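Starting off, we have a lone chain in the form predicted on its own, written out as structure tokens.
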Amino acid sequence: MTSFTKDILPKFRPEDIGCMRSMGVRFADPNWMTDPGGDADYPDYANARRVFAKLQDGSMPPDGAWSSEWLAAYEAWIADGFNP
């Protein structure tokens, strides 16, 4: 099964994790990716979904799009249950 903390956090760096802290994303906070609260855009886990729609429109990170290999590891792991 897949993890955010064994399987998805150690795929951000820390410059992304330092970056995006300063807008409040916090990737290196898995009670925050995996809240599993809504808003507008997605109906559930939106900080997850809104990671993972950056991740795949190649927006973020700024100075690359993540391998097709890194975004399937995050697509298992929300089809895994968005686990801790």
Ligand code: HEM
Contents of the next structure:
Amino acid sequence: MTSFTKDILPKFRPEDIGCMRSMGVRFADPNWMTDPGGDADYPDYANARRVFAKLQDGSMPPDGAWSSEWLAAYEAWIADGFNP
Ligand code: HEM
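Starting from the form predicted on its own shown above, please give the structure in the form predicted in complex with this ligand.
Now the full complex is given, and it begins with the chain already shown.
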């Protein structure tokens, strides 16, 4: 069973965390990343899904997209139910 803290959080660099925290994107915070709340764009887990959308389209991080292995790990975390 994948967990955010063990399998996903270590993939975010200090510069990722620092740059995005100032924009309210708190992916170093397991509570923020596992918030089940939806919004206008996503029916549920809007924070985690918006982060994944930017990783998947390769627009983030700006200095180079995640590998397909890392994207697959994130997808497995989603499939396993967004465990903290
Ligand atoms: C794994 C790393 C990163 C992820 C997952 C990520 C994720 C995101 C997300 C989800 C947004 C949209 C925010 C919104 O719509 O409210 C965004 C926007 C943005 N991010 Fe990142 N980010 C990452 C790294 C970075 C880094 C390192 C920088 C700065 C050097 C950066 C600069 C920006 C900027 C300027 C925007 C606003 C413009 C845009 O939407 O393209 N990000 N990012």
